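Encoded as structure tokens, the following chain is the form predicted alone, with no partner shown.
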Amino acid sequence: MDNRACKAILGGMEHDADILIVGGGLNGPALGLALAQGGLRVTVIDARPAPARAETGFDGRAYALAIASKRLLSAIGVWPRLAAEVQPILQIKASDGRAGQGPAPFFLTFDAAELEEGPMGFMVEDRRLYAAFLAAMAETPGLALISGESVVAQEIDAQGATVRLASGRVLRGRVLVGCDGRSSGTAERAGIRRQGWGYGQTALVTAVQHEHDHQGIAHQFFMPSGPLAILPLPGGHHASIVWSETDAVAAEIQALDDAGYLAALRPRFGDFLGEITLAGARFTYPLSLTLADAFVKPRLALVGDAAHGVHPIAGQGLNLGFRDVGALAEVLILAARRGEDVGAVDVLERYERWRRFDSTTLALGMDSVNRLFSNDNPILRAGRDLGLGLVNALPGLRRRFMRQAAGLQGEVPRLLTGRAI
């Protein structure tokens, strides 16, 4: 065991940290910044290497941030190092579609002059964030960064929980939390089973550079073969990309060459920002919907997609995350001033009551929504323009989906209100 990391003397047994992280993406540093700041000793392990994922350059892949979840980086000292790299959104269109025929004349909008809170989101790109939780993971007594580095192997006992590394370094924590993606191991190895299905489709992501300026307005085009979002980025000229197909067409289009690539993108894109040109790397994702049978164990947890892999329809896969580690840091750092044992069972459900039905709710919520748009029914596409235009015209509605996206409705978790725990 490694003596140069803390320890703690608990039952007799040693520990080199409170809460072994396993998974370095997002919800792992933002997991581990709040329980350090709690009092807790952690430990986030990254299979990726840190420095080379912070440094890369500009590729397009962004997420768009909740108004919950910009308030949650700011309880943990991040925001503040992103704040000059965000692009905020101003207004969501929402419109059925074809490519080449342009929107439907029924449309949804939202408007951030609706809400007292200020923008409906904000865009951030993957490396700003990722390199804004490094530096802060940095400057945080307690919490120690292990990356390029996998687990193989973990271990659950009565006091506690034990992972080994593929270099075969050994770890020793009350609490194992999982926030490894939809195909996590640290799920599979605690015998964690999932149920879902796929969409037939593949999401094609990338970056453009367009003529007009975006003013800060996200489009979601609801199309037979799948929605296209066009979400802005700083700047005013370019936009980040996510772009569903079917499985087969989406191979097709990915293999092409950049030229043909954008052929293909700009009839779906139309021509309402001028001229687009490729700014970013390509990417695909198949898209599906799982869900963990539990998101608990004894001395272990489970976070983000690791529990809860949703369809990108709305973007709120990384918010749906948020709030999951808002949720858990609370319950954790709570039971520990008032002397619980944080891995104890009846601990981590409070977690999982706290969180289950939303995700779960949330989850097939978007996958209604992506079956009732993906298609070319056109019965169905009568009826869903026709509801597109009724909650328009109804602010009281339209003001209600707008808080629900915003993640300020229900039981929301401390972070996620700005506060600290």
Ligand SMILES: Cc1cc2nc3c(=O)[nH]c(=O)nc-3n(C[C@H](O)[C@H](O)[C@H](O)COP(=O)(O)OP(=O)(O)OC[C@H]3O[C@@H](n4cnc5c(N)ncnc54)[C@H](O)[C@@H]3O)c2cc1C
The other form holds:
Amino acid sequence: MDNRACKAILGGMEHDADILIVGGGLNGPALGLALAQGGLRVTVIDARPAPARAETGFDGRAYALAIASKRLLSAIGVWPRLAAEVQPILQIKASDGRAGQGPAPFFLTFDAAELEEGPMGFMVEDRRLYAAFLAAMAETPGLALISGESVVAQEIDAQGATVRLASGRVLRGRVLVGCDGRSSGTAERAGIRRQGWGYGQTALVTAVQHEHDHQGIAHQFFMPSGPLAILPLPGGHHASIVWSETDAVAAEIQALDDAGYLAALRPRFGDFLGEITLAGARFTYPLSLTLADAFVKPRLALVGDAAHGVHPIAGQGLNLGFRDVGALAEVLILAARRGEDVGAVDVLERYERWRRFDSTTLALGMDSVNRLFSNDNPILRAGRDLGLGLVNALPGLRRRFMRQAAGLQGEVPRLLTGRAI
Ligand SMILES: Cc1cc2nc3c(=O)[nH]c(=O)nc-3n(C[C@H](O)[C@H](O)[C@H](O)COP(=O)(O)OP(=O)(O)OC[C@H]3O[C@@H](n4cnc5c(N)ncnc54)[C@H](O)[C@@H]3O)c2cc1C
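Could I see the form predicted in complex with the ligand next, after the form predicted alone?
The next block holds the full complex; its first chain is the one shown before.
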């Protein structure tokens, strides 16, 4: 970034940008684009070198994005760069399961045909999404990306926020936004504590190639040790696997060679897609719930996993983050247009009021679903099978669940309806 080019004289103080975003994972770039397109000057700082992530080969890591997230990505010009590389989710089938026994008789099926908005979600590979963000950022005036640089210190004063990078470089903005993930240093340095707990579960993530076409169907098997999600990828014959096991079992499985890993996966996966082979790298993610005690402070806001890290059981983490992005962008852009100080605490509190209740409710909801399904108690098993069957038999209730998961319920930020701010 040309430092001089980005100097803004705001209220008598020199700022490098209106908004400094720490973290260029996925929520940071989305927020940066939304704010810059709304006329604010933004600098995104990310510790990882950008090209490394964009140029990763196929590794199977992918996200299930809700309709509302697709609309946000369309509104900020990212979706057109991705549209040819996504897999629409046409059906979701959820069932109780046990390794070697196949799914239980009670299925819950969500069908895209029941939503007038179209497919209820889309599978998008991490590398494709990131590359699309990178390309969009490079073309957006008023947005600068500094990658391969870590923020190591921050200071807030009455007029702005100052950060120091590991290289010694100092940057100043009117607002500092932490998009720096679950162990957000921005939150920690601001003295914002976190609540949460570990699940004693680790997600094994990989990709498989399978014989039969998946036909756009996503499967969720609720195993006693944790859920197994089989998520359709473009082309019909690849799926992304998010497979939760207790920490000890996951460590044992991860330590196996590919043949052993596949042998452990097969009885859980079943044979409904024919023969399967491993097709991606093998990742592990220890699972925990983490909620920041506050989402804002004067001149500071937290977004995405920095504010709330949820269980991936329903693939809602990034979707929740994009709702934060839409809400914070709307609050800041409208405040700037009205001539308000975007870093004033009463402005930032509008964002917190909008997002904190929704995120906390969803985080705790995912927590309960995981507790209900990740066990082998015969009474709970019978009850939840009955519950799945019951919801399946009630189209009205089923549609409510679908609309909720698609991000169409509640007070939806403008960008998540596909409209510009
Ligand atoms: C197994 C698994 C499956 C998932 N599946 C789904 C799914 O299907 N759908 C869905 O919606 N969500 C899903 N999620 C959740 C989703 O991955 C996260 O919500 C999302 O990646 C969070 O993005 P973020 O940008 O907030 O944080 P991150 O992706 O963690 O990015 C944080 C960034 O901050 C940078 N950073 C950190 N500290 C500093 C610093 N000091 N200076 C500069 N930069 C810094 C890091 O380099 C990183 O790039 C899943 C999660 C897991 C674990």
